[in-house]
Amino acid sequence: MKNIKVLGSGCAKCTKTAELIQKLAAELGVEATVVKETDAEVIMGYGVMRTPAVVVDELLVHSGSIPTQADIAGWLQS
């Protein structure tokens, strides 16, 4: 089970990122919990300066844009 956090203010890009991760996890048959984190203190705790950002199993893997499907598939399958 992958624990994934999408960090951001709740903007359209953040929502799209979370939806894309959930969609790809379902397509790949990977169990994943996707949580949207909007608390600025929590986001800053990861050292994120630009959102959306993605944290997989407490490791920051992406920030500043909507990730590609290839990137997401790599995180889900690792």
Contents of the next structure:
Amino acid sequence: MKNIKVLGSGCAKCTKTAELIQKLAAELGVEATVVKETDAEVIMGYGVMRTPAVVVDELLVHSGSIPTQADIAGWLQS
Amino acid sequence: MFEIFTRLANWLIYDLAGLSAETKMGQSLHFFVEDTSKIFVLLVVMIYLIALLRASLNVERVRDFLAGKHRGAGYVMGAGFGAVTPFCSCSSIPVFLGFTSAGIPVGITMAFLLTSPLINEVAVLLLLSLLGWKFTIVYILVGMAVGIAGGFFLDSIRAERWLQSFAAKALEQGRKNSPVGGSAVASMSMTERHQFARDETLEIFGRVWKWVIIGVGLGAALHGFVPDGWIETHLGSGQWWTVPAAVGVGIPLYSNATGVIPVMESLITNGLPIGTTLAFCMSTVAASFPEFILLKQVMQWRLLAILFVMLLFAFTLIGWIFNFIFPVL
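Given the form predicted alone above, produce the structure of the same protein in the form predicted in complex with the partner chain.
And the full complex, kicking off with our chain again.
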């Protein structure tokens, strides 16, 4: 069970990132919860300055763009 | 070198569509085709080249560089980095907080954030191709000056007093900790740079092409449909009150530099004084209602109000100064 957060203040790219992760998780049959985190204070807590950023099980793995499918698959399957 | 675009427009509008160069419609469409085709080609080429050069520059490195810098130099460098660092305005809050929690003074952070939308490679390119290099230099200097002076002013009134409490705490915390050690900088191979530049070109172009069309379209409409001399007769003598009025209208309006520069060109050729034009256009780019609403997350109302008044004042001053000196030059 993966606990995934997409950090970002509601920009179009953040929504896309969350959707992409959800889609890939379903395809790969990985159980995952995907939450969008828009609170500025929380985003600051992860030390993120470029959104969208992705946190997997409390570990920051990506920042600044929509991640590639290969990256996402990697996080889901690790 | 740019003649090819004039010919393209000639062929498309006058030959193919059969419109006459004497009609307003023909002139407007010609202007539209010539400018959009020219701007699109230049944009793709220039964004790619510039992205190659700055592939390894990002906000994290800028933060590490600015942290712990002397204030005086900090404002100039904050504004300078604001001009050259790529970053999407949707990231301005995380960037604000990232800088703040590294202990960088609010004024230096704001110098960065104010200059960033005003000056970027797309804006400079548009200015060069539409308004010439002299105007471009003036624009860059004014944009930097707004960031530097604005940042200096905010620190001198101790603006950090009016941050939201969590942001103020982060700043306090950041000041105590010694500046973050430089984030690891991987050197980039040419292939990686190419990849970055290609993605960057696609992304920036994907974001700005509609603004170019809107901007040039508005410009074309102004060229063609506002009666010749209307602007000149009514606003051309640069009455003092036209400048604050233009800024007051411009600040709440949102546009980015890409959309507004073609409009600027049109306003100037239609006889609007240069100071009034600069004041109006820069104020639409530098600030907007949506942005103030975003900033509310990290600033109290009082600081937002101060920021608004500061910008109103700064752009009005710029407008007056340029209306005054340009006729003299």
